[in-house]
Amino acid sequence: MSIASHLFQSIFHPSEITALVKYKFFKPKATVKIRLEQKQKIRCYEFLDKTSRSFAAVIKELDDDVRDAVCIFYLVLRGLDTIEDDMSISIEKKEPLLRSFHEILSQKGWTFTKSGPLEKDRQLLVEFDIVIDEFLSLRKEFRDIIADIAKEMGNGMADYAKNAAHNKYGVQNNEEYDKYCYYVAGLVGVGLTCLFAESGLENPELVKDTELSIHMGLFLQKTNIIRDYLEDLLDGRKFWPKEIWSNYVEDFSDLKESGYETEALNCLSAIILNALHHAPECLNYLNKLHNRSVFSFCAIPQVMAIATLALMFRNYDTFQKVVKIRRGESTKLLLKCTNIHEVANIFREYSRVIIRKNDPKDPNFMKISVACGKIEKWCAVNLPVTDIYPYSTTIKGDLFNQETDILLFIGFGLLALTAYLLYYYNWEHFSFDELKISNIFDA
């Protein structure tokens, strides 16, 4: 989608636009240096840019000290993702693949080239020789990092392949699913936080309490499932676990279906709130964290999680196709992530932005209202007074920003209205033929 469609989506929010253009024309685009002569390394980035945009952008913005381990550990866990995925692996070779994957990344030369060809990361594990390469070029205590979290991540997702009833019917409890997404993403946060510290840009101490890296891993994941529901279902898989959506429909399909609305929109209630709860220990995480760098790179994902669930929240649309936030209010989100102030109090609009649409008439009410209620009261606790009012540390600061947004919506409207009445009149009412050069200069 160009610029000019995410301006026009973002026509009634001049606050976006104004992002927007300060991103696209002003904000100095993160670019990673590498000779020329290190080829394998170049290609590690260009699979990164395939794999996700998104991670991408804020794995080059990250401090030299430890962008090359993240950008590897990345790649590393999407080539394991690869393999899980597939379906067209049996599970006979899928097995033993994920439980020895820590293993081939000390073998030179290893590459995979038996990946569906639908997958649209096959070609990563057919040239995973090269990442192999960059892995082993890395310093000791960051392989170690990386090989212990791909062993314990690729167990775990073996020991999910295997389960025929989990394949069959999918998540069933609350514990499990809590389980999965500690394997798939849970670990994620906690490899992410070991190569933070071991690089010297975090505390060591922030390792020790391993109970909130899993949180901002399962924060963001049961997110990912939310907003998945459909493209899962018409895969046929189930992640929502069965011990939530049973209590309102008797088969997981029923949820998109015509007649089922209510039951759909309470239910989509009971699994934001089971996400919900994360998001405190999220902003404790993001509270410990010293280095700038690895603020944004932490922060960034979960402001776009916590505004995804709240777009999603009593939105019937979750159902029938996958629910993003605008480019405008993703970009002005990304620009936010500056500090624990900013974020918390993007958390706190949002989750305000959650009671707003809360029913009275939901079960889950008063639970939304309270895990809504612990987010304000974190901001409430942990920011300065000063910080009451979100976006800007002062009042006045706050009016001089929507003053300027304002003005800045109202140019562009004044322009957007004279390029086309430029535009109309030149091809509508002139006739080129008949137009003469001698005629302008005539009176």
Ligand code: IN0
Second form
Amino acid sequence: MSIASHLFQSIFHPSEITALVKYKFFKPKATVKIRLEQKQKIRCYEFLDKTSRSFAAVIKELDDDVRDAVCIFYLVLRGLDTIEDDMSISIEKKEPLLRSFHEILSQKGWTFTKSGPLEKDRQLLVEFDIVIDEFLSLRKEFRDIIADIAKEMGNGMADYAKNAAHNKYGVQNNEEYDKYCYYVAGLVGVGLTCLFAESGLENPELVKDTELSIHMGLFLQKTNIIRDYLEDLLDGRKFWPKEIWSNYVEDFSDLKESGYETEALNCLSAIILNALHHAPECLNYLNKLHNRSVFSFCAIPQVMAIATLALMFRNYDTFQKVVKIRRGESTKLLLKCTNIHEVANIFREYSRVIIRKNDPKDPNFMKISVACGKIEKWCAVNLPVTDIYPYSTTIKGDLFNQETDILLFIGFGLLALTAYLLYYYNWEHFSFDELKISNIFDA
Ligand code: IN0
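Return one more block: the form predicted together with the ligand, after the form predicted on its own shown previously.
Entire complex below, previous chain first.
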């Protein structure tokens, strides 16, 4: 979509328009300085841009000490993910590939050309020898962290890939749901924390609190799984745990059928509630970070996740299409992710959005209030008093009141302009006689 259509989407949200313009024209773009002869590194950053342009920009903002390691880590994970996702690869070929991927990382010249033609990141594996060369050029400590995570993740993915029950019936219970998310996302958090500590940008103590790193990944992955309900269902995948959806419908696909709207919305509340439990722990993790670039890198996806959850909450569109926050809104959030105060305020604003949409008829009404209350409490305990906006002073909260202020400003501005134009052009020809009450009845 073009900038014009993003601007149009935000037509009633002037603060988003300001954010879009600021981001597009005034924010200095991160320039990764790579010497021209470093062709392979250039190619790796091109791959990064291709797989995810917006997240690539966030990676490029990282400090020099860790940027390349995170870029290669991301591409390695993409490689694993592409093999796991590819239904055209038989399980006999897929399992050993996933289990030995951490060794492949040291096999100079290794490429893979057997991905299905429709795989989005097919080319990454076709040219994977380049990623391997760049991986081998990282220092040993970084290489070991990336290989260790690839080993555990690859084995976890292989276990799921050959688990016939998982493939046929999907995720069964909440424990299995957490375990699956741990392999595909929790481990990413663990790996990133080790990279940050190893680079010296973050405190090595952070590595000890493995649970916090895992919560970071689970919050993101669970939001993705909820958002991708329809897409995954059409691809024959069921990641929503049966323990949750079976309380509402007989068949997982019923959630999108007409006649089941109430059940679907209540089920959606239940699975969003499950994800919300990770939010206070994510704030705890972010609160422990010291480096500015690491903070933004970690905070941006988290803030997008809570905004997406709030948008999906009691929103039936979640079962009909992929619900996405407006580009203007995401840009506005991205620009705010500079410190824990801003980020915690954003979490609180969106938890208030959820509270406002919460329905007393929903069986999880109370539990949702409690989960949002925990975010509210986190802010009350951890933010200075000056950052606290009590409930009673605002209905929608600071983030949204700003919008109303700008709209009022524009409204008054337009009114003043109209009055001025009327005055300027019409005053000389204006006659009070024409306004005589009798005139109205003359006709
Ligand atoms: C990520 C994570 C990510 C970033 C920062 C800190 C993290 C800590 C723990 C775990 C993951 C962390 O962020 C990306 C964000 C992303 O890719 N966003 C997409 C949007 C989208 O809808 O997918 C974008 O295009 O901007 C993420 O989702 N994952 C990821 C993968 C690798 C790395 Cl190194 C970091 C994927 C996942 C599965 C959630 C871990």
